[in-house]
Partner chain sequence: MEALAFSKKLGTFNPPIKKADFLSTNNDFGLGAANEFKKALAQQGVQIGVGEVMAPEATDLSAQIAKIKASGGDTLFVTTGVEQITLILKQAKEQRLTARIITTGGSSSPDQLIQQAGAAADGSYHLLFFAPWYPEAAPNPDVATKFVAEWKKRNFDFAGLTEGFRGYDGIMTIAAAIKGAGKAEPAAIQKALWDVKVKGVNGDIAFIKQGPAGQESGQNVPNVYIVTVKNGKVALP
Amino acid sequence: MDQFLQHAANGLILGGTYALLGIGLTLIFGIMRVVNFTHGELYTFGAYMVFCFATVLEVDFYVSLAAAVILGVVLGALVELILLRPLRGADIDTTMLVMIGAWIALQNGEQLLWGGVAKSVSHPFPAEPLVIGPVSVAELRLFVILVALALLVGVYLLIHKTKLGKAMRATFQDRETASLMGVNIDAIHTATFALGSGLAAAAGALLGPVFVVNPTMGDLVALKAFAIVILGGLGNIVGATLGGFILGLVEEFGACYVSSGYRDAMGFLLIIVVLFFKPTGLFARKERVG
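For the form predicted alone, pop in the coordinates of just this one chain.
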């Protein structure tokens, strides 16, 4: 039982950051109908920004985290304005090719700038874990899950309690009608992509200090983000959140009770099983983001 609780805690901590990735991707696809292949690179960007500020420039760790998220939002807005806005109305094949090109360009730019050697991120937390009953949790990992939960609550409130969130949900349901009602669709698309990018950067900024940072760290993460979106149901914020936690738990228990070598495969096996029985995902909802 002690081992079970320990792995459950580890899975929940990982699942919180997965949920951030899933929410960002489901917002972008649900509202903009864009398959965002740069999502993993925005995750990597957030990790490298924390490394740059906290380790290279020796800026306060918490300020570095905030800066990484803000810069992720800015980068996402630039990608939407420069690459996606001119393609508004283009066929999906063209948009996908452009986003794949952006993914490759960002990854190679990171490798050129930072090199291919993995980097570790400085942080102020002690190495000794906190012992809570039978569970031992590093203070850094506890900080990660608390910040992730705060961001998840913040995004939910933004989507459901603000005018911007109402405009985003209206655009998801019927963009033509939303436009006739005075919603600036271009601004909503930019805000949506920037928000999704900021969440991906936040996930990278939080997990960068836990693991190590390298230029290809976002490749597998991007696949997992797509898996979370499929698992939770397209356009469903709550579904993406639950999907992230489910994936984190499945990976952790799979590594514990099956084999650590199959950690990543367990999550994708789950997706295959879910799609076989419920092709729309576990928590699919029609015509809404929420």
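Positions refer to the first chain, counted from 1. Heads up, when I say rigid core I mean the largest set of C-alphas that superpose within 1.5 Å between the two forms. Because the structure is predicted, anything quoted here is derived from the model rather than measured. First, how it differs from the form predicted together with its partner chain.
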The other form holds:
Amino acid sequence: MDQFLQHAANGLILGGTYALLGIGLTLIFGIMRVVNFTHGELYTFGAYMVFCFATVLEVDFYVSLAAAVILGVVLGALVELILLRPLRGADIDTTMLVMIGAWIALQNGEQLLWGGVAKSVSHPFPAEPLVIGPVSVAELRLFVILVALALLVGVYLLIHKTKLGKAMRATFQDRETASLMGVNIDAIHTATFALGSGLAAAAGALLGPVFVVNPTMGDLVALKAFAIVILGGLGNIVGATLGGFILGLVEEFGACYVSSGYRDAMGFLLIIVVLFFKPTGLFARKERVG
Amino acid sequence: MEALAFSKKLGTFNPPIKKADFLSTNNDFGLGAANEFKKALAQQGVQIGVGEVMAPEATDLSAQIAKIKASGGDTLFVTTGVEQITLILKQAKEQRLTARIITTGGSSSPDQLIQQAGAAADGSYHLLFFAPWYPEAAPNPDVATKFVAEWKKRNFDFAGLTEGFRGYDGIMTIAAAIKGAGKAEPAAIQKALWDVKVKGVNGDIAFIKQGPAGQESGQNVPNVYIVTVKNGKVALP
Amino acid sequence: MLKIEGVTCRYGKVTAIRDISLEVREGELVTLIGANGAGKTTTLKAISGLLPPAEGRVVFAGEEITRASARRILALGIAHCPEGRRVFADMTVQENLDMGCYLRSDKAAIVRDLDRLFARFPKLAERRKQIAGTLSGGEQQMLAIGRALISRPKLMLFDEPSLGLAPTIVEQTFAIISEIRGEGTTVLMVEQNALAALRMCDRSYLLESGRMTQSGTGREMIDNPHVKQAYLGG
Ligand SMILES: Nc1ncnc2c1ncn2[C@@H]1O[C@H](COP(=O)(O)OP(=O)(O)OP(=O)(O)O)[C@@H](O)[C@H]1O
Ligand SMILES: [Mg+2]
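We have the form predicted alone; now please give the form predicted together with its partner chain.
Below is the whole assembly, all chains and molecules, this chain first.
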């Protein structure tokens, strides 16, 4: 039972960060329909930025986090403006190839800049964990999950309650009609991509200090993000959030009660099962059209 | 081979190792080492707990660690690269895993661990094939001392020594075999390798035959060193 | 109020309309009739900025809007209620109407206009929180009209508002459009239902294969032998 509680706590914390990655990608892949191979690189970028500020330049940790996220938003906006805008209306193959190219270029850029050796990020939290009954949780992880939850709620409110969020949803449902409402379609594309990228960078900035930072850290994570988006139904923010938590718990309990060797395969197995029975994802709304 | 050499040094540990758990990467390097250690330790009467595995690129190992903690062994053998060892040390601390952690495979570069894992590295043990902090303790102190001195003279990274000696020993072994063969022909060199005796940085290098007759592989019994981390510094246990 | 002069529009290499000219005067209800594929929708898109003309000029309220963005044209006072209703199916009724107010920032006035709109379309008021995709066809048409109306346009473009609706709903829809015109909004309407369109309009234009072939008052068009034979069933 003690072990069960510890696993549940671990799974929930992991799930929160997965959810963050998932909603960032569901905005870009699910709503914009751009197969975004750079998502993992923005995650890596966020982690390196917090390393650069907090560890190398010794800036305050919280300021470093904010700076990493803001720079992630800027990088996302640049990718959209430079690579995607000229490709608007191009077929999906072309866009996909360009995004794969961007992924490789970004990853190698990080390798060139920081080297291949993993880096640890300094943070103000104690190494000793908080002990709650039979469960131990590092304070840093607790901080990560709280920030992740705040971001999840924030994004949900942004998409569902603000003018910008409504314009985003309208644009990706029906671009032409949205422009008849006076929406600046180009600006919405840039804003959405930048927001999704900022969320990936936030996930990287939060998890970098928990794990270590290296140039290929984003690869597996990006793969999982795609899994979460598909699990939750394309473009579904709540679905991606729940999908993230489900994946975190399945991995954790699967590793414990099935086999740790298949831990990372567990999520993909889950997708196969879900897609088999419910091809639109777990939480897709029925009346979804177009 | 490493496991065999290690099992002769079990007396180093106090309190002694009674129950061992394993955490290794899901590949030949990790699984092979875990199996060898399990066999060697069982022969010495050590109880074997759980054997957990992980993908080489996995970063979150909390599930494995929680399970290892529940198993309740006094020692955890870890076989993976230095990055994952860093993660394991940190996450073991997060979950208050009290088992003694011993890394195998010689790839653990303690200096890098101290730098990356900080205080979480304290109290961990590392099996190395060369302990450049103590060249005089090597079986061939003159060779080892000279090698470390040359390395420093050339301004190479000190952390690279724990791995770098392999290249040196390897080249010296091949050179000795070519000399023994008397000519640069693959078949002759291969044959000469069986008779090579080299004083290397790791220790005396010679090959024994292992495996089915006619297709044996050459194995060398390496020297292993056990180092530990005390107060952020490499130390002998 | 609106003047189109010699407009040609192309989709890639395909020319959809060629050398079209028409005029809508303030307060008028003008209709544009023609067969499938004649270019009616294209003409409306040329006006609202969705498909900037390759040649010719579009002038609205004295300002040239030939190459203006859809956003600018809406801001000048032209709302386009598109063919097939095109409500945002995944958004609620209220959110669809919010999108109609996208360029407005006069909060208090928006609240008043919404109240008026809901009084006019009580069905929408009941279903404010409902996802638009689950509305009936007629309700969706009301929503599409409401969404265009709430932007407070001077000129409204309707593209086949009767499309796919039951006869009673069609009647209701035309009644609402007449009402809107009665309140002082100028209307340019595209309709396949030629007889109804000609009866309710002040003037009308006939498009055939991308060219303007006839024009006149509603009465003149109904009496025109060519129109009668080809579009009014003899
Ligand atoms: N997106 C497009 N790409 C290429 N050709 C198009 C496109 N849209 C319309 N066309 C062509 O332009 C011509 C005019 O089309 P338009 O939609 O304006 O006709 P319409 O009069 O509105 O017809 P309907 O009554 O069926 O709505 C048609 O030949 C059509 O095939
Ligand atoms: Mg049409």
